[in-house]
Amino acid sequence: MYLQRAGFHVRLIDRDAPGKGASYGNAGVIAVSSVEPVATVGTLRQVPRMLLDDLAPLSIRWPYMPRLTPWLLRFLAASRPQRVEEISIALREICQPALDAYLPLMEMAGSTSLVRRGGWLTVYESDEAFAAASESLALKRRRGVNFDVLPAEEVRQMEPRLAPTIRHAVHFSDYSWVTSPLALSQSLAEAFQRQGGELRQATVNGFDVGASGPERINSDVGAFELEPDDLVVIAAGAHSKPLAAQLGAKVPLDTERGYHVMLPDPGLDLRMPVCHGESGFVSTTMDDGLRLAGTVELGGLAAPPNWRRADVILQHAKRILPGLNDGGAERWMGFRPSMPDSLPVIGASPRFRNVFLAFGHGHLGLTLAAVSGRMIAEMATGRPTSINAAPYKPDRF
């Protein structure tokens, strides 16, 4: 949409119907003050409960560890106390504009009705949690994250549904979310062919290249010819590594299993998205019921889900949401596009200029869909970007 709007003819081709990938199952929540990376100080700690507890809130599959340790050695790399800062600005600077760059689309699209404002609430049930998150919150002052600190007698108030088992909570007052991701992600695709873009569904396993470029575009259902000022978008989440490398990239991408249980008739609505910050889902009220969406499975596309792991985030929902009714549950997995500083891939190819990449955003695909978005739009028409997308380049690493 926002190379619509900079003048192109847009062709999107997608293996999926709009909003059916990693977006339909996401908690809905635009985290315009997520600034704290996925691998942090304390990190390197963590690997061993990561390899032997597969209900962790990280985890790691035994049989993908030959294939994810170079991913693996770059996360903890990136766990670096000097690294971790400079993630954390970055991501600052790239989340802080998420819904103000969504809303011209969303405006376009009729949409705006599906944002809600209010915040978002960190809780816990022990002590030695909430103290255990003080470095977190640490990183988030310095960068000018607001939230305030609440004591346990104020925290139904904020949340009347929670359990007296809730010692401490934290208030993030500048989120967002949105009630149904797939409706937001029909909306624009439908706004974006009423604008004349064009919307292919189909798979994409690779191109002809010559000297200067993508030649040809193939799919399993034919393919697409491309002119020589034509540009190539690659912005196909979890499967975007092979055709960056085609076409001059390689990136250490590689996928975080993200479940989530849908309760279409939870008897109870929530005020804002909740984090249960012991064990790291998020519930959030949406238009078809109540989502309990996270935590992180490291184990590639290709194994099959861990059930258990939806389970799990239930058996924590029901313990601090007295009441919850679960009939109904539905259960689902999806694949997060996960580098491992946890910084999206947004710029150039370094080998073809008219080649671009924006995948990689991890756990703020929703929140920096349409950051990301403008920012190639300026690129693709040599403006300055309206952020520094040095952190973001390709080639980083």
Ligand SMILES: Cc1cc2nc3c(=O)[nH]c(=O)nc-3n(C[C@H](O)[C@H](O)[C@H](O)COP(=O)(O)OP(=O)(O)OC[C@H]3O[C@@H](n4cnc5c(N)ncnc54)[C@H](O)[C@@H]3O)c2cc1C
Second form
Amino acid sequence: MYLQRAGFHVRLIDRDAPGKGASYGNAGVIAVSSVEPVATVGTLRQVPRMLLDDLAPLSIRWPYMPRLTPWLLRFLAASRPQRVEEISIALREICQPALDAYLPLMEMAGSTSLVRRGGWLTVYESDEAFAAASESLALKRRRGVNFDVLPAEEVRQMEPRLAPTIRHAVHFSDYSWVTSPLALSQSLAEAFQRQGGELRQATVNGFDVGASGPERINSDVGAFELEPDDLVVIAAGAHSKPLAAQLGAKVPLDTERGYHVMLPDPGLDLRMPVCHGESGFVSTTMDDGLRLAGTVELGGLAAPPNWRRADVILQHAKRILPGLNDGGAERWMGFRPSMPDSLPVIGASPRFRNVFLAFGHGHLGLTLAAVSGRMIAEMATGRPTSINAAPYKPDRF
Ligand SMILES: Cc1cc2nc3c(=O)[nH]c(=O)nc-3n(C[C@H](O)[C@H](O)[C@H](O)COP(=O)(O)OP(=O)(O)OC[C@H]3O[C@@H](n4cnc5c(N)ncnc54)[C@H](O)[C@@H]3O)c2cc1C
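So that was the form predicted on its own. Now I'd like the form predicted in complex with this ligand, please.
What follows is the entire complex, opening with the chain shown before.
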């Protein structure tokens, strides 16, 4: 939509209907204050458990280990304190304008009513888990994030449905969320088409490439010919790596698999998304029920879901939200497109100036979709980007 606003005629080729993929099942949070990469010293402390417990909030599937190792080494390198500091500055810069970048598009799509403001609550049942979060809170303080640490007695004033087992909570006031990620994507896709955008349902298999760039996009329904002035943007989420490689960009993209449980009739509404600090999932009240979404499983794109991970999320949720009704629960698994340094890839291919990459948004793809689109449109028109694009360069590794 930002490319359209910049005057381009845009054809979107997707093998699925709008809003499927990872964008279907996320927790709906527009995390404008998210400044912490996944790889930190705190995460590394969890590595032994990650390797031994397939139900841990962060786990690795052993058979995938050989393929994951290069990514994991880069993940380790990204966890160095100096690097964490740099990454958090880049995250701060790109996340902060995220909602502002969305609003003009949502207004065009008539979907601003899907957005709710009111913050986000991270809750802890144990003193140990809360104490372990101190480094993370210090990082957020250094980045100027607004938050309040709540004493136990104030937690239930903020969110009355939480169990008395919650001993600590941190409220982040600047977050917002959408009550249906799917409806958001669908409304944007409709607006895109109303503005003259073309939606084509096809699986892209690759490109015919000439000396100055791609000449043809090949798909299961035939080829899409490209004119010399055409631009190509690869934004295929966790599936982008082989497509980008064909167009000259070797990026260490992998996936952090995440799960959700959708409860259509939960018997309670939350005032804001609630993240359970110990187990890494978020509970968000949506238009069609309560969504419990999160955790990370490093296991690639091919392995079948481990549904016990979703069941564990539900168990924790029933403990921290007494009276939760799990009738009609539905489970889902999706592929976060994840870079080892938790920063997206936004920029031109190192080989072809008319090829742009916009993927690898990891835990923040809903948050950063609009701001990334705006940056790509700025790059495509040769304007300076509103955000310094250097940290997201495709060839930074
Ligand atoms: C459990 C969970 C909770 C999350 N919660 C949040 C949250 O609260 N806030 C947040 O900001 N982010 C969250 N995320 C992350 C966010 O959902 C993702 O980063 C985001 O959806 C990625 O969007 P994408 O468009 O890059 O990829 P996708 O949504 O996966 O879309 C990729 C698209 O590319 C298409 N495609 C792929 N290959 C091809 C091909 N060869 N040919 C044609 N089409 C192709 C697919 O059909 C798909 O439509 C969460 C993720 C998970 C898993």
